[in-house]
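For reference, the chain that follows is the form predicted alone, supplied as structure tokens.
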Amino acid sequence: MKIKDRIFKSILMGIGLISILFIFLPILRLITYSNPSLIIDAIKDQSTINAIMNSIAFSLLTAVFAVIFGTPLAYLMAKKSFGRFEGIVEAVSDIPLAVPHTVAGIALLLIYGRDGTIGSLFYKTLGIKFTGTSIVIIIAMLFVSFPFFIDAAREGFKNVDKALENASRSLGASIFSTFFLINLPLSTQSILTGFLSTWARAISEFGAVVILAYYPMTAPVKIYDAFTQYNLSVSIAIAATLLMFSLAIFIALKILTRERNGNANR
């Protein structure tokens, strides 16, 4: 390898290391800074465990809903099914990425609040209130994390070999059969990636959730509540507890996904 190439590679490695440390150091500091006794107290505190379990359950449900509702949209976008409106659809699907999450919460409140467009209809006709419920928490999580799934799944569908689709259709298969036998299996990895990205983003959501539902309390809201009512040490202990739970689940899902892909490639 030439000297210039070695220098260039060393520069890239140095920048890459700085990037990794930029992500890793705050996480490591959070865990090591936390008082072990406070972490134990946080784990023993039922309200903290309930908040963490709420975050995990609601975010996983959010990711499931993202797969159910996002897969058809991602497929249509990948196949350019919207014609001249393709750019508009893509822009709209990515809007949540550019909207501050407190703004997203207020916007959702105008739709699902008791006096909102949809919320008032349900409240007046059925007596059902969305705000302050687990339903609206999932809605808020889905709104802010939906683009992560759509973008990942869309790329998966785009990368499906067109020749395989054409062969399927030429052999008499319908669009329905081609979708389930060709497109969906070959896009599984991207869909799983989108699922994990959506789950990871949803579990950390605070801004939109706190406007729509302080209770049932999720972990980020619990951390904020502890910070305002107690002190930084208590909120750090709860944050470290949530981080350990989240990392354990995230790593487990990553391992399962990798094993599944390994078995599929054999």
Given for the second form:
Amino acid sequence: MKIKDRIFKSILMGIGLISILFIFLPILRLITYSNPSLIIDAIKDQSTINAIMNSIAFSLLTAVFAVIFGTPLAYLMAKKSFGRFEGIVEAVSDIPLAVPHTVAGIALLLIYGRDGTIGSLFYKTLGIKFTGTSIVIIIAMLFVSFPFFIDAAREGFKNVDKALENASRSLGASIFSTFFLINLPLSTQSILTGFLSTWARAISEFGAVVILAYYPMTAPVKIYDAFTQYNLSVSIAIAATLLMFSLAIFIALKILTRERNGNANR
Amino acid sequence: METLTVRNISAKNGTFELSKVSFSIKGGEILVVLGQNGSGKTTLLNSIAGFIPVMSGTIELLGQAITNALPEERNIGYIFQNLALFPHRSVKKNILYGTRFKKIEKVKESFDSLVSFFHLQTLLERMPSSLSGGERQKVALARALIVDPKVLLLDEPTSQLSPLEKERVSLEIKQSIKAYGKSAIFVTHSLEEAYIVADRILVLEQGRMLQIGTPEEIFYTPNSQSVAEIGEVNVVQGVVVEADGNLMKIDVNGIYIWVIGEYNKNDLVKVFIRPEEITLSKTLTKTSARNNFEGAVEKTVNRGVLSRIKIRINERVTLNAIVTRQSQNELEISGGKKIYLSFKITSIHSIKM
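Complement to the form predicted alone: the form predicted together with the partner chain:
Next comes the full complex, and the chain you just saw is listed first.
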């Protein structure tokens, strides 16, 4: 390798290392900062555990709903089924990425709040109130994380070779059968990636959630609560605990999907 | 009875337009669709298969109109350029895929017979990604044949193979189609492949059908300059200056070529000369051929065992000849070297303009 190339590669490596440290350092600091006894205390506190469990359960449900409602939309978008409205549909599905989350929370409040378009309908006819319930937390999480799933799944469906679909059709399969036997299995990896991204985004959601439901408390709200009511070290202990839970699930799912991918390639 | 009849179909694929193509194929016949890239070959196949809608015209399969039928209702098999084997299904599951949807009598017998015909016994549990090009080819054919299609469409199925494999595999494909008595449309841009596979050839250019006929008709008696060029035939144009019975002397930009035909003096005529019909020699030899010329080698292009030699006869006339590499060496052919050409009057085709 020429000296010029070596220098160039070293510069790239240096900048690359700075980038990875930029992400890793705060995470490492958070985990190592807290006194282990404080973390144990945090885990012993039932309200902390409840908040963490709420976050995990609600975000996982959010990811499941994203798969159920997002897969058809992603498939239709990948197949360019919206014709000249394609650009508009794509832009609308990505709006949550550009909206500040507190703004999203207020917008959702206008729909699902007691006086909101849908919220009032449910409240007046069935006496059901969304605000302050787990339902509205999942709605808020889904709203802000939906584009992560749709984009990943759409790319997956787009990457399925059209010839495979046509081969399936010429062998007698309808669009319905082709979807379940060809499109869906070949997009599984992208759907799993979308599921993971949605889950990861949803578990960390604070801005939209806190506007719609302070209770039942999710972990980010609990951290904020501890930060404002107690002191930094308690909120750090809860934050570190949530981080470890999240990382454990995240790594487990990554390994799981990698194994799946490996098997599919064999 | 005709197996497939296509009447005046026009179809659009993006900005490309296929315009008024008509032909029919008989039971067991292989029609090769020959054309350059972008001539509309795949668009034609896709409209017959139902993957793209036709704008006008009709398609009939065994007398039944299928113009607007869904692809899965057509009973037309398709072998794709990339073969389109399902990557997440084993060879066995790929072959059996269509039997889920189409009522096939004696599926097991058909499966066993196809597996044995294509020698796939040891590959059944393998995934497509682990197969060689030739093996994947056979799986694609078995998968298409198991559902007993009335017509098989093949879109440049050997395009991903090496030139050596190409010839062998295209012959194998032809043998399989014939063995199963299927009618087929085989798309290619390779003349050699067209010659190997075709019962008849349809020439397409820019979405229009130029000529349909036997390989001999297409390569030796093209009906236009475009067909001749696609068939790599030399095309020159001249004026009849002498008519002696059916022997015509044509002035082609200062050289005289003799052809057989029934023209009048001063008629404008196009003359087609197949490059392999031109004999080259180092010295002027007495032959029975009426057409003898002296020229200079302008360019040589090696194509495997054959070489294509471009020879300039005068400032305005060049002809291409094809010789074996061995002949090229014996004739000591190199750029600028003087060479003699001759071709028989009976080997030339001509048409009046």
